[in-house]
Amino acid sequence: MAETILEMKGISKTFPGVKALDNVNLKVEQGEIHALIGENGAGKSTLMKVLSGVHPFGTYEGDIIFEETECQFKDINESEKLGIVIIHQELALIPELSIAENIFLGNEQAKNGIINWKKTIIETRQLLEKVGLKLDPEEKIKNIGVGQQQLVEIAKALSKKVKLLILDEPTSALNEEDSENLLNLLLEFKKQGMTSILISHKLKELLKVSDSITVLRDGQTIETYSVKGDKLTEATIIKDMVGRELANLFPERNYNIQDRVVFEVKNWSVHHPLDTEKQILHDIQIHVKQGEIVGIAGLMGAGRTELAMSIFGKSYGKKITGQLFKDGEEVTFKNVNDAVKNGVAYVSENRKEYGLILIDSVKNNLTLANLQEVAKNNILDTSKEVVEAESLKTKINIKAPTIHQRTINLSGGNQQKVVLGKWMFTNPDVLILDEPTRGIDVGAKFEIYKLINELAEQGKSIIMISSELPELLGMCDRIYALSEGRITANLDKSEANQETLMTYMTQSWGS
């Protein structure tokens, strides 16, 4: 019988107006990969923050028993000393510091207050080798990809003599290849006896690598399964997560596509904002009709986000050339305001950095992009703002106690709804969605998909960027493939499948 490394008993945690955890129980065996799954707001991250000391002893009810010892962590340093290390969804690396400096930040290899850089570099190389990275320890974080940064975070955890590694949505920002590499690394760690807790919404990944899966719903433990013993299916997990069956992952759509081209991009070329000799996008040609959902598929680094941001008021890039047409007439967007005034909106892939003011209320975030609508003679009409925010909250089903709730306290899915609501409030003709369901569970995804379909049915033109090919295939009428900054295909829904898209997404143009 396997030895239990962690047991959490009767954990309850309350925030103002919200009971985030209600008598949750979790048992993790030594050397297993234990998945934790549930809708956004189910309490997964809160439970792990209780475990790691982010929410210190005294702020929750219940017991934590690690390696047969009851623990009362006052902060994250105390949990790390025992070998419990958490890697959050938002990576905590400092871009301007080197890999070595990041790995040993707060854990410096020093004697008498003086850092031993030789030892730091040697140990960094050894740690990078363990996670399969062949990088210079002195390379700055800002110069490496997101997948590599995720592995640096794991190397940092290994430097702390980790016994229990907690990963919160580790593959949400990774492409398929990087995700596969990371999951294989976890399986390798398992062979070496390490225990992992994996939080993810990607059910296929969890079923592939996990030994056990615990489902949370509304802050309560619903069930713990043995993956192999219980012969788990995605349908079973989804039903436990959302409390109902989702017959289809994608909602039905009433098509309302018109022949009229609403937005067109011609001969669009963009250079890197710092290295202006480096061309990122080459002669892009795309268009979207009224009521159409058009997808853009590409691997990380293909230029998807760079395309969206450069179109949206030149938010990215230098030496931008090409033409934009709205309703058949050429338009010029010198800045974001120009784009918004011309009926174009952009939902960023990074909702927390570019989409929301997290410390502000739901109300203020929802109305922020169109304050003129709730102002009279340039003076904010707070009563009208409340009415409009309440209407949006109801319309897109934002789960928050009130519109005055701080946005930071919402689940990821509800934060994403706030971002969508913010741009819906500008009443755009063209909506560019960059990874609109990243880090969101299947239930919340379904609601976002319904919103997107409703917007298309109302005659809005949607451009949708996603790393998840099934999502593009399930939602889009046409899909452009992007590789190395060039459009390589324009496929109707009937022509597209994962294999065809991947072929065009990996087409190489040489040096």
Given for the second form:
Amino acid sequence: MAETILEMKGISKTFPGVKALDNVNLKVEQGEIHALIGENGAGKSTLMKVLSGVHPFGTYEGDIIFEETECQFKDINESEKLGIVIIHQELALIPELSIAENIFLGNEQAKNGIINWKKTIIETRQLLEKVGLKLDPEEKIKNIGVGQQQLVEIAKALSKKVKLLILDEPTSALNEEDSENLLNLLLEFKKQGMTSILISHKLKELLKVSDSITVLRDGQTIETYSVKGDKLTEATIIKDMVGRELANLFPERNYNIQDRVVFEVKNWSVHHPLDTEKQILHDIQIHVKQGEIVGIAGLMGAGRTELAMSIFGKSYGKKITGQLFKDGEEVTFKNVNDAVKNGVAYVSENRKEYGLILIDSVKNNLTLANLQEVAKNNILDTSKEVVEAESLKTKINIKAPTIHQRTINLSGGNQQKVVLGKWMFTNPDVLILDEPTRGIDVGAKFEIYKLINELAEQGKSIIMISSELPELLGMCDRIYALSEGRITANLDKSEANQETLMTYMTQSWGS
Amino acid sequence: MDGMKNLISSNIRKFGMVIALVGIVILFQILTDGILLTPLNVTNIIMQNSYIIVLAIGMMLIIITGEIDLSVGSVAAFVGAVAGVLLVSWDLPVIVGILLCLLLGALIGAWQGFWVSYFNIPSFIVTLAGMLIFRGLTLVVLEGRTIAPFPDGFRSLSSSFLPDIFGGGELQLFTIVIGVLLSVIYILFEIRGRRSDIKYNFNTTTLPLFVAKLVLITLIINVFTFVLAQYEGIPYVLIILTLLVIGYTFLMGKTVVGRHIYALGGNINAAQLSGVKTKKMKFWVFVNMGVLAALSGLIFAGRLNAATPQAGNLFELDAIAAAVIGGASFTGGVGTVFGAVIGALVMGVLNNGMSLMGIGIDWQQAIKGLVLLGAVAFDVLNKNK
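Having seen the form predicted on its own, could you now give me the structure of the form predicted in complex with its partner chain?
Below: every chain and molecule of the assembly, starting with the one above.
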């Protein structure tokens, strides 16, 4: 049984100025699920790129031994030929093509260049069955959900006669239910003898499904554990990942909650922007007090982001009805500027698409939402801008060489800090944070939590949307559950736990 | 030592096209046995390219927002034609005619901006349609004929020079005085900027480097005015160009509007969620392009001293090429007004130099195409490093 399928020995890889990998060793047994874990920038993805041939032989030092033969991959095709398939974090499917076309893209079932569609469809059907998808092979990718797309990616890997499946953050975009499905599927494959490497930030799920865990930090292998043998706990892994003991995942907070309700949403109903018959949100009632952190828990598709964006200057939806109250007075936000002027800020869910101007500098991103602060008669005072940006950078500890660094070059955690900093610069009373820690590592999460706590201590009101229940339970004073566009519960910290929240989040309304 | 290396490498990136321009100028100066930089020819280069530079500035803004405008050549022709009717056929006062024409340009820009911003039709399609519409309307207005000649006041816009108030002579003294004045203003500005940098404790270049930069720029300004002074002095159109370049550089670099335009081109979603009025901004960038296209059409008509149906043919491609050579990126969010001018001058000097050498229009086209491709390839290579 315990036969080694893959061994990477003494892998070192240097990029100009950075040693990304420093003598890394990885040993994966036949038929196991091997987890690879580490902070962002620890070298996980680079290691997998070396393995799959994205970084070709000769650009790194060390040996790769797969099924007892030494491999020198020049490109990704060579590694795929041996059955090493990698599924990247950002899905590589083409939305306008069908499931079948996507699965056999680059590997068409063809003779003399002419595609045999019947064969393609039949094989796709078999593959979809294996991953538990009941979908028409001719359905277009754009019409299916993210969770289903992830499964199509896996089906695509299966079509390549995969022996070693590498999944890079497969569940980061999935809700709990879809994640569960995916992990079960991996366990199913394991029974059939397939080996997988799983890269993830979610310690719980790793501990649940994997057999061994290798921890990387700063480009070095810290330790490889056997999950059962070593009686592994989250605390041990976290300690290895960050190189320090995190007494608590959530930082201390000095509570400063006042009775005054700062922001209130009443009877808020929103319809879909294109299909205006379809109601997305039904009679939402929420409020937040000064200095309070309020959570919104909901599954993907429950309407969390839609709620936040429709409030924030009607950035989402049509036929919006209902009332907003700021400090007891009714307000209307016709556009984003109105919301900002009234002291409301929204830190969006997807920082790369909705948060940052990636090609622009840290400074320009930080000041963008409140340029008037550094301008007089619409003319920028560039010196003042630099001073303000520098002080923000220090205050929230953005790790970048200078404020003129482009944000595209920052790590996920630091990018998130820039987005948060941008909204802190507007000096808001209410901050709506949509998935503020998605896809960032434990250390950076801690820093973001600390910032959020500080903001609450200063008397800001926080509305925090998250799909990670432990995060909500750890941070919030009160949590609303959202299900199918309706608020189904308003729980105090003392009465909330994962089970009750999950129950309310999955409560169904029939129609 | 590393600092020095950084300085050089970052500046090569920044000034790559300036260096290329200098190289091209030197090359043709040698190939044409020194004709290229004679006072007469330098004046010619400015006047021949003025209308393209005007378009390139507007096009740069359009491309920064991630859009494109294919209609500028037709719009320039149409406005030129209308100017012909207003000034020649109807005999309106020159200033009234010019203002009406600029207003017409703004309306055309508003028309195209409306479809792009508020109707979400890709600008490629809207302005391709505009290219046909306004070329057609040019023919309608002119009834297929050429209208000429324009009144003198109008022609001076593109073909006259600042008079020498110090009385004539071999050398235009006034031009030289202006050069000196400009240098003084420039030096004062730089010193003020440096003082404020020091006050705020910013990184500044070392003093010798700072002085070297001042001396170099001052030298360039004065050599340039000295060359012009040996011919007729400063053409009016150069004043217009200078004002446009300074104005738009200021707009893009130092104002809230400029920052919003860059943000919108860099990531429209993020910009919108940061409170940038993206639709409105895009609309106004098109209005701006319309006005500049009108100005370009007026300058061209004045230079030709006629409104013709073929005016402005392929101007859009020259303007786009200038912007791209000058560092614009079709993904949006990148580019400078100064870059657009350099890009236009690279194309202009190539045209002029090859014409002086007697190279036919056929080879000129092919070579310009290669230069365009080469410039972008160089840029891509540089970025990947």
